[in-house]
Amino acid sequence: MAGPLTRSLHSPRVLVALGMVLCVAFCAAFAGLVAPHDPSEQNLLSILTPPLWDAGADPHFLLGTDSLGRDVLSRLIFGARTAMIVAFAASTGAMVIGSILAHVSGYFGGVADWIIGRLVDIWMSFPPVILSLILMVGLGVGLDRVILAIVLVDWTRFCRVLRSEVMVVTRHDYVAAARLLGFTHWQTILREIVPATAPLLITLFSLEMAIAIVVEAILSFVGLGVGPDQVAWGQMIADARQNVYQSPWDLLLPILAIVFTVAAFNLLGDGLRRALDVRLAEAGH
């Protein structure tokens, strides 16, 4: 893994994407220090203040205020915290469940592969966003429930893709040699197969974080995401619709924040795939 990881750090695509991700992660981690105002503080004397580059701007509110006089910049920063928490926690949960089932299915095959394969087929027959909305109706709103809903929906992405890779790796001679040396099945999986599938797993994890951010934004937009005491980009977009003509930047800024963050993770995932995949690296792509 040291070689592929070193190679990925020399990829301009990965470095640019990593810089973008770290920028969002920094805002999320230090939101309380970076944000100039309390994101929930209302100033009814400064409603719909335009951003600094527009006429009538207030220097105290760099990106203006919303319909309740709340600072847009502060809400964007705290929205980044919500997005990153959901992205990391939900992607980790989906990765753990999906990768365990994928390795069991791809390595053992037979009945285990058939049962897990049918479960994935049934689960993936539902549109992911619709299934997330249905789960949120049953689970209720809240950050932890958003994370749980995404985990329950997206573990299938990891399982389906990784299963194929595990089946290929299992046929390699060094896996058979490990069994001949007396390794148990689980020792073989952990010591021989998991390291071989780790590059693909890292790539899928990065791409899943982008998907989780979009799903969280959709759920928050329709009022089934985080609670009213938390800030989310989708929630900001929903609030800004009512005053889109008076203050279009209130709508555009959270959209741009989502696009920037999702693009960063997609670019990172694509860069990691190109750097960690030996076949693509040798082909010069």
The other form holds:
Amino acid sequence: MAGPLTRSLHSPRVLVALGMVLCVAFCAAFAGLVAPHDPSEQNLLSILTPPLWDAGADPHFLLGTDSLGRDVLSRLIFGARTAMIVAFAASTGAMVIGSILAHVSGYFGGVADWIIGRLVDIWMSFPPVILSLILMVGLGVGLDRVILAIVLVDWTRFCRVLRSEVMVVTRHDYVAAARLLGFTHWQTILREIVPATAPLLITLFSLEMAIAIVVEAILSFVGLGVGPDQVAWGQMIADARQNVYQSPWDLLLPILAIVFTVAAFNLLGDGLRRALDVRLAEAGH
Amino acid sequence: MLATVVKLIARRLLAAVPILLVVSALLFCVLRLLPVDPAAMSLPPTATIAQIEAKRREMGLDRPLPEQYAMWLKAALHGDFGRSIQFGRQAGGLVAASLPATIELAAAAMILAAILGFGGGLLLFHLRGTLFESIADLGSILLLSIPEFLWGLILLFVFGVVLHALPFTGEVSPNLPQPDITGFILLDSLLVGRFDVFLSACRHLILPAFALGLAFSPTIMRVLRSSLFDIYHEDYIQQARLRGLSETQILLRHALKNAILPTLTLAGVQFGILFSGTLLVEVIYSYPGMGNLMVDAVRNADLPLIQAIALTYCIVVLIINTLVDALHIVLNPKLRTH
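Next up, can you give the form predicted in complex with its partner chain of this protein, since the form predicted alone came first?
Let's see the whole complex now, leading with the same chain.
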């Protein structure tokens, strides 16, 4: 694994993407230190001030304030924390469930494969947006609920793509050799198959981060996301829509934040796909 | 060939029946987990406990869950999806009234996505080996990173708020009549001969359709480019070149024909996703389709309506996928023998 992964670090695409991701991750991790204000502190005397480059800006608030006089920059930074927590936890959960089922399905075949295959079919007949909305209705709002909903919707992405990769790897001679050496099924999967499917897994994980960030923004936008006590980019957009004529930047800045972060993960996924030479249909993600 | 296609469609629709049954059962269970009481919600707040209990019995809510599902399924098969709690009207009727707007929006968006996707794909392929290749490639990744609801907001902001160029709320201007024959406003306005209504509906359709089309074109773009790449490694392209055909002739007569198949398959899959993508775009543009109705129902915990709409989305997506498979067989001779 060290070989191809270190090699991928020589790709400029991966490096740039990694830089962008680290930038967002840094803001998310040290939000309390980076942000100039408390994101929910209201300054009703200076509401809807424009960002610094516009006339009439208050130098106290670099990117202006929203309709309740909350600092937009601080809200963007804390929004990054919400987005990254949701994306990382949800992608990890979806990856764990999806890849366990994919390995069982692709390695053992037979009845297990049939059952898991039908399960994926049923799941995928639900459009993802609709399914996540319904789950949020059932689960209620909250950070953990959003994560759970995304895991429950998106495990199929990992399962479907990985399953065929596992089937290909399972047919290799070295897997049969491992079995002949007396490895149990689980040893074979963990020591021989997982390392072979890991590059695909890492690529899919990066692409899933991008998807999860969009889904979280969508759910927060329609008011079924992380809840009112958390700061989320989707919520900022929904709030700013009401005052788009007075302060357009309140709308544009969270949009830019989402596009920047999603593009970073898509670029990373694309760069990893090339560098690790992963067979991945464009449609697969 | 026709027989094969009909057989395929029949088989796929038959296979869809158990899937729909499981999907509807899952939906039913998830929605029953909600801490809301449909009986209490459909009565005025002054209702007594006894009245609520009576209503619960009347709605069958006191029976075990499987029995409730069987009752719902039996009614649903007769076209009765229950009454919407917030509107007090049949959920099925509400869905039927809002479906045409969503279909019109999805169809317009798909046409745009196909045009932009094919054009962009050819452009990306044309730029191969030039200085612009990686710039165009990065550009397509950036495009891929803007989901439909952000496009919706960006276009609304630029063309609606800043430029005042296009309308961005509703289906037609509020001062115009809305003819209702088939429910499809574009069709109906032509049927009654109101070209002003037709034009207004078209202008209202532009921004939402572009928001969806722009979001779904990059995938088509990238698949067309990569299948063209694959095909240009084939011997017959070299052969054609040796026969003295120009690059344009090779592209149009040989390469494109074969590259279109995988692209079309993907476009079909995309159409299924695009159809559910209408949801947020409709919310942003207050477009009176199924997506708007869904978000309304979700916010008000209107269970019968949520159930009916979600099932409709699933059915439409299943139909789209079946038709795409059928189209695939019509276009690809290799698949017909199976």
